[in-house]
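Let's start with one chain on its own, the form predicted alone, as structure tokens.
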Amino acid sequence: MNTGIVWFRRDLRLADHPALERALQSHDALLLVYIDEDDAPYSASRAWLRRSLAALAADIAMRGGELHVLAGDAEVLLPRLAADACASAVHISALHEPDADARDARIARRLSADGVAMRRAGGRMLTDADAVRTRAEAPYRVFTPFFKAALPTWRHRPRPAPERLACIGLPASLADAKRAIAAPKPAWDAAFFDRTLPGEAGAHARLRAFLDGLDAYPEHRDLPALDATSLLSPHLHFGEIGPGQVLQAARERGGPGAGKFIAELGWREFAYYVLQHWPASASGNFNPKFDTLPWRSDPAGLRAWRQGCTGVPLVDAGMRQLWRTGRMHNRVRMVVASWLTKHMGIHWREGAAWFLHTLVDADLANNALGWQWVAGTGVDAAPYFRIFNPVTQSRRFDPLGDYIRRWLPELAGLDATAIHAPWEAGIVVPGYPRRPIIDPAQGRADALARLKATG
């Protein structure tokens, strides 16, 4: 009998699936695996991908197969897997990641000498980065222009879910590694699904459900208050749907949205493009010259940040939002970043690395260039002199202040004049900082002298 592995990561679903498609021509019978490598167990996206693994076995199940979810090694297990189930090749999805990518070489290699083939697929992005490039030759580092270069080569082919799987059961020598991921206790992730829920199905409802007001979605997606985004992000990192398979049914449904929201996906596609040419800005500063800007240590206003404790509104009820729920709008999320880098002059890695804990959505490739682009160290980042003021961007955004609210309860009895700045008024609230951790004005001139000396 050929045997193949099929080695689920961050592709979790059937449908539109180019690995699982050939593997299952190139073999009679299958070894499903998810090998779980987290070492983070309280993170918000590990959450998330307990119930998106469940909703993917039961998928499996209902069509005659098992998904076998390990703990340990793939570096380890992987081998050990192909000898025992004495398979001919493993196939998986390509995570376009520099250490992952890197991984997935050195298990190829270790699988080649052992006579079995690692077949890479592609199906997480819609972009081939080396064939996108400048006149020059040089991959782009604006995104208008590389959106433009982008879009006529986005192609989708349709590949349905498999009706059966014919599947083999775990080598016995691997039962010791078989492990479900435990459910948080207490159940902290509960507002978690409260929009959407994990899994290939609440992808495709999500999908469906956002493309039914589309065409309002330029003028409300700036609202945080209208909660009028996709929610589709973690759907998409986790691989419960395909791009292509969002970028079809956008351009299907057609109208004043679309075009906007297929930008939205470009950007999702830039941010994998940048990490592939400059891998470096995962967690370094895509603009060298900017690696003498100093960044402020303070541990307690840092902590401030994350609880949702400035004294600003805005930032504090994102900062609040994304505890609760494990999401937060985009327009509060470049509000939250530049008060953190900007205002409170904190590096932007320790805002990156309590976004990628605490979003369900933990994207390495999109978060990295998010909050380069806010803190001005990034691609794309002119002018990085940008400084959001989070007042301003409270009264435009959110005027009737009812984001605020549903965030903030303390500050759910002000009006909509006093809700966005409350020391502006003389109002103390109590319980909620009499005034802003750092003064707004303050805090603007010295980042920008920060940066002035710098560049």
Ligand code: FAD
The other form holds:
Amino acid sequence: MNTGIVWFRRDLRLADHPALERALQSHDALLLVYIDEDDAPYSASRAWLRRSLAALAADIAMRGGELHVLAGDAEVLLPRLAADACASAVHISALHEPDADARDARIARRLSADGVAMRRAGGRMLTDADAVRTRAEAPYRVFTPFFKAALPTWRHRPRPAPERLACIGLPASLADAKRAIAAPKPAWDAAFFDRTLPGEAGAHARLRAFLDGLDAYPEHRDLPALDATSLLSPHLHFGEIGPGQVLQAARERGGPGAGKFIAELGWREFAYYVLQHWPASASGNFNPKFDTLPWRSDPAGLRAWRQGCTGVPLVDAGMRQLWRTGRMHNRVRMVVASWLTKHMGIHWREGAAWFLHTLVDADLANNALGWQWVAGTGVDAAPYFRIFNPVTQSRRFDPLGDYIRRWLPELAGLDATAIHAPWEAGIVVPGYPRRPIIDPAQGRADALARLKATG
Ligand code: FAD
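Please supply the coordinates for the form predicted in complex with the ligand, as a counterpart to the form predicted alone shown previously.
Once more the chain from above appears, this time first in line as the rest of the complex follows.
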């Protein structure tokens, strides 16, 4: 019998899965595994992952197979698995994150020494980061020209899921490594799954529901009270649906919203493209000019921001939505990130780390790009123009105050004029800060002064 291992990571689906497809073509029987290597404090995205794995295991079982969830170090477990299952190859989908890719290459060398091949397939991205380059053969640093060059290369015909999966059991020698991810206790993730369910079926149901209202996307996507965006980000992060499937469905649906929505998929492509070409930008300034920027240390301020107690209603509503649901609307992400990095002068890395811990769609590439874009330290830098005034943003994008009322019930009694800046109307709400922890005008002036100091 010719056995192959499929090592699932962030490709938690069965349809349109090139690695699984190749494994099925190359072997008589498969060993399907997920290796849980996370020993960090329990994050929101881990709560999503737990359910996503349960959905994948059920989908595999329906096709006659079995998914084995193991806990441990993949570098140790995979060679043992391959040897004890007499497997000739391990199949993976590329992650396109430089550190993870380098580790995969290390594991491939280790396996190869034992005569086991590591076969890497695509499926996570639409863009070949090496092929899309400027005329001068350099990588793009600005989104729009990148998108113009990348879009014509995006061709995709999604493939169906296999009907049957012939699998072997886990070798007895590895039974001690088998361990499902435990549920969070208490169940603080209860509100995470109100709008969309982890797993491949949940991803497709969400896509279908979103496409019904796609025509309104360009007009409504910036209004956080409407929740008019696709909510596909955690599904895409965990690979419960592939970007090619989403692209194809949007193209087939067509209409006035399709172009704008496909451009957002372009931002995801750009984030991974930037990370692959500039790996250090995951944690350091993309533009080293900003390495001298004098960030402030303000632990109490950072705590107030995390807890949604800054006294700025739109910022606080966003931070509370994040804590309760593991999500935050994109417009509000920009506003809270600007408030932290510009008005409060706190390093974007602090905000990025909090987002990675609390977002269900926590994604190294998208998160680093988003934070650096707002902080003005990244590609396409426009630091002076991106000092979002949270009150103006609030009046413009949440004009009736509905989003704020949903997440800050203590302000529910305020009308649409006062709710964006109660202190301006002299209103004091019991249990809510009397004034913003930083005066918005002063915070803006301080941010400009800090930026000027970097030359
Ligand atoms: P839609 O508007 O429906 O967009 C469709 C898809 O396009 C999204 O699911 C996402 O995969 C992609 N996309 C949309 N906008 C962006 C963007 N600006 N950058 C990259 N991809 C995008 N997104 C994450 O997936 N994970 C993160 O950790 C993350 N951190 C962010 C941090 C900051 C400070 C900012 C400003 C943005 C961040 N984003 C992140 C991008 C964006 O906010 C989310 O992708 C979006 O809100 C997800 O909602 P949606 O699926 O309904 O988006």
